[in-house]
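There is one chain below, alone, in structure tokens, taken in the form predicted alone.
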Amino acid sequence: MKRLVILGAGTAGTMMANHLHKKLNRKEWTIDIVDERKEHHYQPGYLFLPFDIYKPDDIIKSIKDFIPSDVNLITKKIDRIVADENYIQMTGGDQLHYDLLIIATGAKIAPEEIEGMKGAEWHKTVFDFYTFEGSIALRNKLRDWQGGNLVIHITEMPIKCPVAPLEFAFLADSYFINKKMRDKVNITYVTPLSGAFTKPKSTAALEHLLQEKNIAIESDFAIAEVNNENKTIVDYGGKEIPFDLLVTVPTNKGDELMERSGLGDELNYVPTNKETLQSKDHANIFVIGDATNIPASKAGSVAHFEAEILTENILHYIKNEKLSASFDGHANCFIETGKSKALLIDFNYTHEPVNGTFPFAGVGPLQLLKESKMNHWGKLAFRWIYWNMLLKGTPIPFVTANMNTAGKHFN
């Protein structure tokens, strides 16, 4: 028997596993799917605790109910990958060999990297949300905060749903309006892009949004450190911009474990081929989700059109075929502009975000660059899609795992 390993439980490992379970031959192949935790999180969720819009049993489920009753669930800590030997190394001394690796580790923050950021004030003024632990903290803060000096800040690119800094900025703005009290708080949006978002088309799309809801701008910040005591950021030019509380995005890496298996980039993301999702090192390793490099967003849907087309690459290798499959960076996201209203934008390698209709040509029924409270619908209903379908590798009616121009206008 041939063994096949999934490295990692979460969104892309869990879509894995549910994929090839029902398409390798398991007179042939067995399938192991390893991860140290128990629970299963919906990461997109972490944005809306803050705000008591969702509870913690909203986005919290057990691992092992996603995970087919013929896939092998081994809840254990890996201390590293021998690639070249083929073997993971457990902390506890096992080993576990494999002919085919799927690398699914994800990313998480790492606010240890910039000065002061995990310093004294960290959970008490200085918050992330990007983590169960950030979100329910901040959740606290906020219920019994008086006001001031918000700022909401990213440290550095890529960082995991790049929009969701900017649907924090929004959805803050109708939370402390819905207390009546948004004429206590100043916000302040700070990123070290140029824009509000990474492609220009949707920064023109969103920055309207922040001078209408009165969100100041401070583009091009490069953070040098968080000043604990004076309650500043300071970038490395010497500007500094004063918070009451500080709602950060601290830098985003891959897992230590690629550091500590040599390899990962200076982020601890696998180089991998952005069409086939191969490995650039090891042919017998492919990489999906956030714990690749390929110039992606780091999102849920990302990694769902990448799943779909992993999968046909993944059954080409194990027949020596050609990977004919190929991933095109397709990612569609709803993005959050308070009021119970919603953008969505699509997108890949090749196209800015689009205007148009999505997902039929002509009819929508959702608006692509446009606020609608259908898109705010659409985001909310996506947690139920996520749970039922989207871990369970069930194809989404009518979305193409590579971008459909239909419907889209590109000029």
The other form holds:
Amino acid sequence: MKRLVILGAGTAGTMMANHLHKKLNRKEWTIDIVDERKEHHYQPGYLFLPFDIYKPDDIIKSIKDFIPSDVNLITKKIDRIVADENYIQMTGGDQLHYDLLIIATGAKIAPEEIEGMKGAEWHKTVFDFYTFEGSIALRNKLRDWQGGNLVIHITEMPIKCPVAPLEFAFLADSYFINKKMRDKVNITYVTPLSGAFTKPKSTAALEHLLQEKNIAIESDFAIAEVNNENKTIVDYGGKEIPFDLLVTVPTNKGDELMERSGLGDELNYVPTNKETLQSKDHANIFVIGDATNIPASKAGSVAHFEAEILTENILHYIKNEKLSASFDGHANCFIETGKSKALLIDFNYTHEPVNGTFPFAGVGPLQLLKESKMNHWGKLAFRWIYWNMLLKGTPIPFVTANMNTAGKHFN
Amino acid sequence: MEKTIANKTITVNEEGYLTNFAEWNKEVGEALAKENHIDLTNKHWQVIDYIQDEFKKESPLSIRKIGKSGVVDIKEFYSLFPSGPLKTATKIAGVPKPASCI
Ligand SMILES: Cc1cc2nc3c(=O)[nH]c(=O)nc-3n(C[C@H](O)[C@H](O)[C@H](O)COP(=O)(O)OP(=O)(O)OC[C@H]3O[C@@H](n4cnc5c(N)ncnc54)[C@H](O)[C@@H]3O)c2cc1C
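Can you swap the form predicted alone for the form predicted together with the partner chain?
Expanding to the full complex; the earlier chain stays at the top.
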């Protein structure tokens, strides 16, 4: 028997287990999946917890409910991958040999990267919303916050779901309007980018929305430290921004196990071929989701498209064929804009998000890069689709792994 | 679009980044630096060399990476290329603006 091991049972690993248990010849292959946790979190829900829109129960389920019964689920912490000898070393001593390995260990926040960020004010007036704990602590803070300077901040790129901090700003605006205290809150959006977003057309659309909602923007801000005494963030150029409440997205990094294994780059992401998803250094290791260093969004939708491509390439690899399936960087993200509206963007390595209709050219029903209620329902429906289709590897009707250019208005 | 600089015609995108690294030479670099109000010192050139090496290796650039390069630390990088150092430095070096990922 040969053994395929999947590291990480989050979004990407779970999808791969569901694809492969049906596709591999099970007389020849066993499949193992390893995760240190017992719970699967729907991370997009972290955005909604602070505003009391979702409850913890809406976003947490048991990992084992999503793993097929003919796949072995191992609940252990991975210490390192010994790639030259094809085995996994678990914390505590066990070893697991593999013939084929899929890395899906994701990315997480590393607030300790910035001086003072995880200081005296951490989870008192300085919060993240990229972890369950951070999101809940922030919810409790917001429930009785009296107002002041709210600063929403991105430390450095890349981050998971790069639109999430903008969505946070829009939802905060709505939240304070509903609580009839918007006039007591100044909202400032601070980013290391030169504008609200990375791609020109969506930046223009999003900056317009920021202005409309009276949210100030500070761009090109490269944070050097959080000053806990003065309650300011300070950048390398010397600029200082005061806050009463700081909601920051700390540096995102791959798991430290990559550093221990000598497999990661300076942010612990694994160098990966952006088309085939094979690791650059080891032919029998493939990488998917937030753990890769490919220049695509770190998003669940991206992991979903990658999973279809990777499944094909794993089958090619086993048959000694050319890895002919090629990922184009396709991402599809809803952006909550508050007041029960949302935008939708659809893009890939070569095409930036533009106006148009989705998924049917000229018909929609979803509008690209334009606020609508329909898009908001799309975003909320995403949670149902995530639990019931995405994780199980069921294709979403009409949405293909590689991007479709029809119905999009380029230039 | 085309642009003439240091007696040479180069092709740049709408943000002023060279679209063909082969069209870059030291004089072009000097002239682009002037446009950005920077006088290039030895230290600037070391950073530019590093950026070009990484570009040739197709290895993605970031401020963090430059800070760990051993050439400069982040503070120095900011003092050499004030406000948006990575964007300015890559423009002068003739390589594409780093896609800060999306
Ligand atoms: C606030 C927020 C909002 C988001 N919004 C959206 C959105 O609207 N749309 C969208 O598409 N995406 C969104 N995302 C991104 C999405 O959640 C991620 O891109 C997706 O979960 C990535 O899947 P993954 O499998 O690569 O990583 P994960 O789902 O994070 O899974 C990694 C798994 O590996 C395990 N692991 C890691 N290291 C070890 C170890 N050493 N030992 C054992 N186990 C280990 C972890 O326990 C974890 O279960 C959002 C993310 C955040 C944080």
